[in-house]
Amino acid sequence: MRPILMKGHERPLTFLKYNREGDLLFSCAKDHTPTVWFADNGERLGTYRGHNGAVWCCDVSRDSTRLITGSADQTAKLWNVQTGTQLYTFNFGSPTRSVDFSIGDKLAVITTDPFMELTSAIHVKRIARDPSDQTGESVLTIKGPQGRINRAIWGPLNRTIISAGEDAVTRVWDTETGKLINESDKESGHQKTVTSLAKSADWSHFLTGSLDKSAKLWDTRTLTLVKTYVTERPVNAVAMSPLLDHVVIGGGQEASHVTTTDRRAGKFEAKFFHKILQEEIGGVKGHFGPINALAFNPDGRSFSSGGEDGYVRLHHFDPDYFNIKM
């Protein structure tokens, strides 16, 4: 399995995200620009020029037309995917997160951080079919909790949102009401910082990976906790096989640490663990720096990670990946 580099940021990778046919793959880096590349051969499409800070994450709509990016400028923006144009800009007070459309793409959410004296808020917009449409109104808002909220997606039918963060409890709101429906248990849930969080490709059951060196699988309807995967180092990014069930997680150090190098250069790696066993199968080395990002194709047959050294390893699996035996 021979990963393809694709080498298109200045700045450390924060985000990748496939379209939904997985013909297209969109990457988010603290270098300010989104990028869009080819999936299949890693060739670089284009790139969406605009936001003034690091863009800490994106979601592109269910047909591949619109791009929403969340931004350390205290913005999210609305793009057209095939020009590259700006349909919208959100205004915000703080630094936008995490940003992701509802299904049916006519809502999006938005989270932002604490900053001054705002506490980290979810903010749910209605998006326009017509982006001449387009206000920057909140159906709801949502004041969060202490910390910051690494990220916020919407649950099953878009009845509830499901966010984590720096207080590490997930928790699950009422989109109508904005009422906290559910918190994960604070013994059986994560002790440090949620960084990630990813789910099913059926919405069953989400993924979340955290500070503590764990990933933990929770049911989404009743946030039990399911299966908890360890490793050695703080979790930076999560993701699922929509294919087989297997779950890739990559980390390495705190951002905050990354100057502290390690011995093991090119060491850092996306571990591949089975997801009822919980067993490790393998990894895949290669990033001179902790993983920030990961995402599979939704064929299940290829991963891409981004990395602090500003990298986007796409890689293919061999046919030996799809036969292995626990």
Second form
Amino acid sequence: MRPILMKGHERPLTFLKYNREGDLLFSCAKDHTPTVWFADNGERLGTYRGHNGAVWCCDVSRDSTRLITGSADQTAKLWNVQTGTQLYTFNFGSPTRSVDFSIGDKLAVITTDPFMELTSAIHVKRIARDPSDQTGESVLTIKGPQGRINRAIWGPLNRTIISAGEDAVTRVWDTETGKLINESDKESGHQKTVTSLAKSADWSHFLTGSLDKSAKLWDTRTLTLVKTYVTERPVNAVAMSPLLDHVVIGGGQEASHVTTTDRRAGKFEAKFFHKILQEEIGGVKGHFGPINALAFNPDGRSFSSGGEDGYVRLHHFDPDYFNIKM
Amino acid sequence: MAMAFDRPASATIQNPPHSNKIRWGELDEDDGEDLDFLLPPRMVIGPDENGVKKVIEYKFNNEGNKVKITTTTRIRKLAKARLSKSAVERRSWAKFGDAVHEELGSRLTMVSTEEILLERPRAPGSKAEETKVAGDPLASIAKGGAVLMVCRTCGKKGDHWTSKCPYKDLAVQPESFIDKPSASETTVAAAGTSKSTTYVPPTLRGGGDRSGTDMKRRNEENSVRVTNLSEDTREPDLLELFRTFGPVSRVYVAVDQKTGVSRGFGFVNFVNKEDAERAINKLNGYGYDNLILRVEWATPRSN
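Would you generate the structure of this protein in the form predicted together with the partner chain, following the form predicted on its own above?
Next comes the full complex, and the chain you just saw is listed first.
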């Protein structure tokens, strides 16, 4: 493969997201400016200026007209994807960490970090079709988990919200009542902070990645642990292929390996695992720093990775990727 | 017939106006390039399944030699974008934010120069082997004898000759021969038992001075006397002649100091006795510089 390197960010990448049609790629970084790129050739389309802090997460609506971003400046902002203008700002008392549009784009779930006296919380906001009608009212606020919530996403049919964070527990909340329905088992679950979450295309299962150097696959309905993928490095980002039974795990580096052996630069790799066999398929090297973000194009024919080095690497798979036999 | 090529010096083609045919006698040297019809035609091997296209052209270069130029190009499609209608529309959106002032030469987006592969995991065995080999190049002294091939540099048996040792520059052979005569003894003995194409460091080849007395004594035993040499034969000539049989540690040609001519004889010291023997067998009676050489053992006692 000849990855396309996109150096639009001055600071480490935090999140990557493709739009539903797979022609746009949104990247968030610690440099306050989310950027949108064309997903086929990596050409930059535009940047969204307005945040005053690191942008941790973003999501794009199904019709690719609205973008929501969550930032450390204690706001979440709604943007017009095409023009880059700000449509609305949600203000919070603490840095926002994760944002996600619901199915139908009428609601959005936003998580906030613990800050001073505030504990971490999950907020559900209504998104108006017309930006002028937009209010900052919360439909629902969920509190409970200790520590930071790193990621919260909508469950199937918006009936549930799934969250995971620093306390290593994955939780399922009911949207109607705001009550906790299910919790991942402490023993079989992650042992350290869960950093990332990725859902399957049909929502039947989802993947969590954690600093305990593993990624785990869970059944959505029952929250039972289905598969575990073990790596040698703390996991910062996970992604699932919509086309093949592959999962990709990206992470940092084992501290003890930092200065030994391999003198080549660009050796941080995104590891491919077979989803069902749990075996490593291979790795794609290239990043000069730990990988913080991974995303698959919805057509499954390309993927991108964002690293601590500020680069986004867009890979279009070679034809033999689709013929890999285990 | 296409005559499109770059001509360095002379620009005009002296074509006789009355006929198109080129007459040999009227051609200048430079006009030799006109003989394109002698060259095979340009071939284009179209893009194959990997997108590789080859163009083979033949030219005469400046010296008039026929030159084959093969240009290999690879056309890759990075991706096939099947865009929906709205996606096509988005393609024509105006740039906004920081992208507004983007010059065409801005190197924000680049295709990687390196080909990155999805590297399949290697079996743990293979990796361990690599490090082991690199780790001990000067492992053990040659055990010699039992195995056919022994490399004195890295001590590996059965893999390569010392002269072919990939680690030959890592070895500190010359010093070791001088400092540790016992060690050198064993290695030379090992060399003696192994085949003749063993590596001899430069200090031990003919003409060098060594401080190792053991070496000298042994080499005197492999001494070969050469007689009936011509007047102008000198050491380098003897060396040239005898080195094909094996490493030569010393050559000497007796020269009359007054006249400067060779006294007609000389001595060649081989490192290995077998080499000396073969040299004697082969070169005795050999015609060299219009004289028949006489090659024999230098001292009466040989084997």
